[in-house]
Amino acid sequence: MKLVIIGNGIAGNQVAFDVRKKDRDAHITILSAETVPEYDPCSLPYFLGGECGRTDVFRKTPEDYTTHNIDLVYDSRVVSIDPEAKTVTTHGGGQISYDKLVLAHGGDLFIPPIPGIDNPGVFSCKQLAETEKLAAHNGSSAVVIGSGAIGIEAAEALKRKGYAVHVVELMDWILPSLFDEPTARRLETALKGYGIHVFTGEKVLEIKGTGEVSAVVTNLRTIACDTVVVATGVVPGTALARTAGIDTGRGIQVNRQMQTSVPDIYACGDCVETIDACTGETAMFQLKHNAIEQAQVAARHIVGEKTRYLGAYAFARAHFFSTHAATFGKTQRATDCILGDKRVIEREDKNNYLRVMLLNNQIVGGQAIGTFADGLGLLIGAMWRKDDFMEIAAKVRTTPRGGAVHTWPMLRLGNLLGM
């Protein structure tokens, strides 16, 4: 079998190394648009802020590929797929044939059409090469456009480096896809407490400067700066799939075996559209744990094993300085279009905050700051099991407070929910 994998990220490598464990004879090739082995994008802000070294960001070394007889081809961006001939074409004109093909190329940073966004001094923190340029940049005042997880972590990293930092967010609150406004406002207050300026509900109109950045202009103010970080989200990579006639929506559409609509072509990771494991709805959660699980399913099916993907789920954290927050499942805003009985449970203790979303008495999501975040696993378990909230309360009331070890999770869950 000749297996070709497009993308050298977490999903692509998971497929390659999992297949190698099962099939010692397969010819496995990874085509990478970059020029380095696999690294962890989530560690890039820590490298930027000096909390870890460059070598610490890598998940693989060149020797790992040699040892496992996997061909890693650098600087090979694939531009088209011919499913009839079973070949892919790279940007340099080279053609590679395959028996099985895996699309694991993730997505591209969304670049908003802002005048001046191509000016020197404008960076991103999504890829290692760009982060290295930002780390080497000699600036003192930065504007981060976008307040998703990468934006917030980049803001922290630059603050650690001594920058004056401003975060500009188009939506009404920071981390809008992960947290509801009450949680996000608390995190915004924490950011400001660390000396980071936060402006929400503002649109960036222009990045000023000739030869170097001099200011960012929003609809409400002008912020003098010498550095801009674009952190406006990731667009799933669907264009390549369309060259092969593969069905796409928001992302590449796949079945429960991670197969696309074209035979012998699979897809996994940030480029795919799949289903919500808890609700069955069409979903797209561009998160590491989902990419790994999808890749594991694809690899098992490629080697002939029976397997079925259970679906994706949201779980993410937001950590900056000494503030720790986490989120899972649906936000309250995400339940607005769903019919049913909705309820929000909130708890607050000093700087610790918990917010749990119920739909028809079942937990469908939660957010926490501080010590409450330590117990989110118990809530996630209740969500997966589809536990009825009233039944949880009844069990907590009748569970003995001492003795059997197996009673601890239920008591801990009750304590977390303030029962």
Ligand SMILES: Cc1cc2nc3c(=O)[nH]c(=O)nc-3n(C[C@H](O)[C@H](O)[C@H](O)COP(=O)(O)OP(=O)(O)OC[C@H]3O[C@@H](n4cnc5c(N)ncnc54)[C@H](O)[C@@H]3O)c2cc1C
Second form
Amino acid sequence: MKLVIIGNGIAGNQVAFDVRKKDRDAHITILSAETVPEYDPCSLPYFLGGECGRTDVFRKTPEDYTTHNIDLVYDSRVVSIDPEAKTVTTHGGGQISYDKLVLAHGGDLFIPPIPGIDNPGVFSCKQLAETEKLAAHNGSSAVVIGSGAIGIEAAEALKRKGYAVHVVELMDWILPSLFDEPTARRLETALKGYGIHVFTGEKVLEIKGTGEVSAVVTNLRTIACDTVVVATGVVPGTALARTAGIDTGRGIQVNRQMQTSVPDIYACGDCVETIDACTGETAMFQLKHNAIEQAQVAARHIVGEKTRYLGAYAFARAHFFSTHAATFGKTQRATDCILGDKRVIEREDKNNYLRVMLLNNQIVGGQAIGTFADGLGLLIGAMWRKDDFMEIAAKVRTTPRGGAVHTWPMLRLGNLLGM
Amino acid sequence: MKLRRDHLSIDPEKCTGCRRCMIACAMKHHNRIDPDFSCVDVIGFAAQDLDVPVICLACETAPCIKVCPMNARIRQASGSVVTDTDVCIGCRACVYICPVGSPRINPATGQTMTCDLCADETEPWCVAACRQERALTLCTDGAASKPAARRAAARTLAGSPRY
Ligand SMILES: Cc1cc2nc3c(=O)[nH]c(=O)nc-3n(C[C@H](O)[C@H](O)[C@H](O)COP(=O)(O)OP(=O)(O)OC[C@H]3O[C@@H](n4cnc5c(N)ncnc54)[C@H](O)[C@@H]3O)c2cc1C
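Having displayed the form predicted alone, please output the structure of the form predicted in complex with the ligand.
Shown next: the complete complex, the earlier chain at its head.
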């Protein structure tokens, strides 16, 4: 079997090495747009901030590919797929044939159409090469456009490097897709406490300067700076699939075996749209754990095993300096369009905050800052099991002294929820 | 379910809440008599008079390995999953995703720490400390049949999520 994988990221490598474990003879090729072995994009902000070295971001060494007999071809961005002839074409014009093809090329940084965005003082930290450029840049004042998880992590990293840091967010609060306003406001206060300037509900209109950045103009102010970091989101790479006649929605569409609509072509990772494991709704979470699990399913199916993807789950942490927060499932805003009996449980104790969303007495999401977050896994478990909130409350009330030790997860949940 | 070579078996019904296991763990790994440095967390439920030792059981499909941004959660040959302190940045993702919140924070470094089964000893120190009560025991290969292990797991974990 000739297996060709597009993309040398988290998902692509998982497929390649998983298939190799079970099939010693398969001919495996990874086509990479970059020139380095697999690294973890999640580590990049910490490399930027100097919390880890460059070598620590890598998940593989060049030797890993040779010992596992996997062909890793650098600098070969795939530009088209011909499903009839079963070939792919790289930007250099080379053609590679396949028996089975895996699309694992992730997503692309969304570049907002702002005047001045192509100024050399504008950086990003989506890929290693770009992050290295930013790390080598000698600036003193930075504007981060966008306050998603990547934007906040980049802001912390630059602050650690001694920059004056400003975060500009178009939406009403920071981390808008991960947290509700009450949680986000608390995190914003924490960020400001570390000396990071945060402007929400503000739109960047222009990046000023020629040859280098001199200022960022928003609808409300002009911020003098010499560095801009774009962190306005990652859009799934669907163009390659669409032009090959593969069905796409927001992402590449796949079934529970990670097969696309075209025979012998699989897709996994940030480029696909899947289902939410809990609700069955269409989902696009673009998170590392989902990329790994999808790739494991694809690999199993490629080697002929019976397998079924259970679905993706939303779980993210927000961590900067000594502030720790995490979120899972739906935000309150995401439940706004669902009919049903809704309730929000909130707890607060000094700098610690907990917010749990209930829909028809079942936990559908939660957010926590500080010590409350330490028990978040129990809430996630309750969401997966679809525990009834009333039953948890009843268990907490009725468990007799010294008895029924099996109720302890419920008791712990009860403690966490302040019952 | 594939059983790994060694793992701890927890029987909370036998736990008296003495916390000697916590002291033993802290002494073994940090040379301190301070339960905050223990990988074992004995959680007390005062109203119900219950004590439950919570320890990393090194899940077969450990979600902590997948969510760690630094790839610092490492599966060892013994089966246990430990934090690589050379790269852990203390973000606590592994704590938040754990079905029982078992990784503990090292108060000195902010990094997480979980049970390594005292790999260099014949018996984990917490197990030795609990020899009388036997709330913590070590299952080696063949010591627990699959059905027995399943029953025990169902008792203590009451259906942790399937990842
Ligand atoms: C800064 C940052 C921080 C993050 N933090 C977290 C976190 O804390 N937790 C979390 O769960 N997730 C996090 N993520 C998201 C996580 O990194 C992604 O979900 C994960 O990397 C997806 O894996 P993937 O293999 O689908 O895509 P990627 O890892 O992006 O790999 C895609 C690869 O394909 C290559 N490629 C693209 N197009 C082509 C082409 N046409 N031909 C050949 N190769 C191509 C790219 O160069 C890239 O190497 C973070 C991402 C970033 C950027």
